[in-house]
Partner chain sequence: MRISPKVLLGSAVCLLVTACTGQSASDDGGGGGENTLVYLIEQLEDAESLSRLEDHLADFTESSGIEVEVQQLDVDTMRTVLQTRLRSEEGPDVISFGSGPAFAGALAEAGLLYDLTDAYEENGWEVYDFAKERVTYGGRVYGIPGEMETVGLFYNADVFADLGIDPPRTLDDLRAVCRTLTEAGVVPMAFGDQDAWPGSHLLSMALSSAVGADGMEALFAGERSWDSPEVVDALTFWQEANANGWLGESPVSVDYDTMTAQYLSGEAAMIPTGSWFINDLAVGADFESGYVPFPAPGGEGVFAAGLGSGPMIAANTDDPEGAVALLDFFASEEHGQWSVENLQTIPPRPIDTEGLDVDPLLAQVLEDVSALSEGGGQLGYNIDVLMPEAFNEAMFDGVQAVLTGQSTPAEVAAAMQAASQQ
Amino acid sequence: MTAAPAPTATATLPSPGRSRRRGRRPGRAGVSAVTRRQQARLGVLLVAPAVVLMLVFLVFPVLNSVYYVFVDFDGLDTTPPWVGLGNLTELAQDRQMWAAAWHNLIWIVLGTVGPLVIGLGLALLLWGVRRGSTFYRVVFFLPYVLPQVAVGVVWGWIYAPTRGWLNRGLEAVGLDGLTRGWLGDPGTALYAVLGTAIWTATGFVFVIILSALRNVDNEQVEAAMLDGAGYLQRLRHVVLPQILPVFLMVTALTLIGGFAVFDIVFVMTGGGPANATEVLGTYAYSNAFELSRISYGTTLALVVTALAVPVAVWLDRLQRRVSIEERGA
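Structure for this chain only, please, in the form predicted alone.
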């Protein structure tokens, strides 16, 4: 008969290190959990006002607008009839809507390219000017901060057929054949209003791009000059890449403004003459508030939003990617 081996001390007694670790875990976990709960409550408390405001002023109006797309609401009937896709079908077959969309497209192209080219040119001209720089920025930026109603009224006087300054100036230089009622002629009305909008937006583009040019690395420009690069080569390969993120941001803001244009057209022509300056914004307004077709006007407004959002998102992502690549370089 053999005796059973006696248990060893190492098999039954826990090691000192393991004991210390087991003793610390509950304490750390307890403190961490409490801290996380407090941080979560603080986060919810801080975010709650913004969430409430977004729900009240963004989510609810959008959902309410979507509801109006599927009913025929005239602004008075509390139980508007359900029409399903009727508003969208009518919109697709509405020739006046397509004409307004074409005017919007012209506005987006010319109203974006014009301020960008003129603003960039002015900023490059005044880039190296230090004396009077503040004066130039104030003068060019002033039209952008003026109320659009005031701008429209003043330019309406300038375009006046008999006593307007534009026709008087043309007569003074012997170009009487070009004088006309700029806002009353369907062939020139849209471009006359567009010229006013370009004049207004150019100051904004100029100020933003001039600020970006102030941050261009002059050492790279001087190095390119020493290497024999011409002005256009320095502009294309050295200057423009450094201001490209800002340029894209300005492009996005100007382009989105082309989708949402309303006030300057409404003040200067109201969409006339003969719908020659009608854009989607004024067409939606006339349907909703002059013809009491709230649902159809809402449908037009949602279409404008649906067209603008993807472009804005694409430009925003492009601007972020360019910014990241620039920081990485």
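Swap state to the form predicted together with its partner chain from the form predicted alone:
A single chain, with no partners or molecules, comes next.
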């Protein structure tokens, strides 16, 4: 026998659909339908400027870019010829593009792991430091807020073959054999630029992770210590899980930077010597603005976006899930 369901309060409440159908009647709060309509209109009006700006500056350019993929636009011809999938086919067969993509991959791996490891290490070192903490944060964060052009120029001087501080330093400690033209040697140029980028990004990672560490539950850490957990065990099982959402957020931002890298490479080497530091960003720029191949450059830029977006979405979802799990725990 099945018991008849007992009448509940929710069963008697109107569903949202019903509520909308009854919109013309005065509501329980005494708000007239006319007022609600005015409120809705007002809402639309208030949102409209943002929507218009999004349409003009985001949606339209993206759609326009997609159009450029299928034509051969040189920046001059107002009626560019339709080439269908020609740009994509060329891209797939372009050895220089694959070389640039490989450089991006190196950049993504080292340019993400480097700042995360160094930034985390620095943050852990300075976690318990109270005296001079602001000073350390400012010093380490400063490279991140400096203009990339200035950073590139200054590091270009540091790497200079004869007068650069790096080679002078190596000579001073008797390592003359290691001196070289760091940015002119195809074997070292990419890593030299990458080193500069890691130096810049580390401060950002450090400051964010240090802030996250300040929110770690010290009682748990002390309890683990009392239970006999060593430093690495406490780090792995107590500290890192608590800062994981922030760590993932920082990872996502650094990783996406690896896809979109352009300015520091452009300033320091321009993609040279002979394409040894070419990344997809500089290759797209070179095609679009130096060779006037706007369509091919746009195709490259869209490919970078298409590669970066799924990774960003995945990391964002992962971060949310970890955050929810942590709150649930």
